[in-house]
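One chain follows as structure tokens, the form predicted alone.
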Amino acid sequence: MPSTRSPRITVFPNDRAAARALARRITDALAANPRLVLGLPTGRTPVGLYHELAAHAAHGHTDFSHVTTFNLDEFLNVGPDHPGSYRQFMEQHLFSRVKIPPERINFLNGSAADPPAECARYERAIADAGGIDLQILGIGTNGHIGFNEPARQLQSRTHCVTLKPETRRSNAALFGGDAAAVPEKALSMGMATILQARSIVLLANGRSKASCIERVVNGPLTTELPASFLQLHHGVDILIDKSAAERLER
């Protein structure tokens, strides 16, 4: 059962059941407004999501023509058709198996001339949107949300960031293996830019992650630990199967 206070948590018996617990959710909600801001992490985890809301697509029960998206977070230095973006992993994932049409697909330029234009030009592109109606977040074993990694202070808006070495290596998938060929830096929403988004969904899985939950829901706010911060949103949902929640059943 889910906790009431926010961040409510409900744990799944696996991966997968929170992941189809997650779809539901977001084809509720585009019952409910067919032109959904959605915005969406990349990453291991929300793969299984994706492949959920591709099943609902396939079989006709929900309709995306009318969702507009924004990503959290991209590599700088690469471009939308390098094989290691994260806009060539959603089109993988999710955009080319439910065809939202391509003009309400927002992403940041990762090879942008100007990269502070570039963020600029993303959070008027947000707010022109409206604001982003439903959040959904991974975390990083770091606690890490976008790329928005633990310092000694937190950008509040869209930024360029230096990655620490731990989120390279989580990354080197997309770049043949070589946790050495994941660029040094990249660009993310920022904190509050995240934390203005009028619902807030965490999705997580698996032991590595454990940690950083239960410090999430239990311990104090520090930008030591970027996704402490969500402990400020009134509208915060944490999804996880058992293992990553193994320290909260403590």
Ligand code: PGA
Given for the second form:
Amino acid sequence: MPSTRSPRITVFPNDRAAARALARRITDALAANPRLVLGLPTGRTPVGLYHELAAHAAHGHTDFSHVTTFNLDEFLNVGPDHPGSYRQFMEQHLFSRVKIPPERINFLNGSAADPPAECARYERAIADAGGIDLQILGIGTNGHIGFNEPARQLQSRTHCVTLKPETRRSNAALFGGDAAAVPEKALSMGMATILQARSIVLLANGRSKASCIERVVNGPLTTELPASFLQLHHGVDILIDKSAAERLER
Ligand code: PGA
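For the form predicted in complex with the named molecule instead of the form predicted alone, what are the coordinates?
Now the full complex is given, and it begins with the chain already shown.
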């Protein structure tokens, strides 16, 4: 049963059950509001969710043709056609499988000539779309959301970030298994960009996320664990499997 506190935590027997529940929440939200504005993550965690959404689309149960999407982040100096780009990741796992009109898919352009201008453009595009209705998040083992890495200060708006070594290692698979080939910098929505979403769902699976999830839920707000700021938002759901819930008291 979901708890009543905020963030609300729901523990599932496995990652597939969590992905199914979130896919159902998204398709229900789309049925209620076909013009839903979705914020989307990349990473291993949402792959099952995208698979479930593709299945809904394949069965003709859900119409994605009026949805608008904004992805959280993209590597810097990586063009949208680069096989390691998050744009290509999304193409592979979701966009090639559900019919979202290309003009409704919004992405940071990692190869933009003027990155600060590109970040400002993205903020304007989110505002012009009326803001994000439902932001889906993964979480790094270091507590990052988007590419807002642990630091003494966090940036509020979409900005250029320097990636931590552990983040580059966890993205190595996109660059032929070579962490050194992962770009050192990226563009990311900022903390306020994320926290302005009307509702937020954080998805996390596996024991490697358990300590981080415990601190996100029970720990102090700290820039050293960016996801802890989710405690400030009233509409956050955390969907986790049993392993990621290991450190939480029941
Ligand atoms: P993961 O990454 O889903 O591959 O664990 C999550 C993240 O870094 O946000």
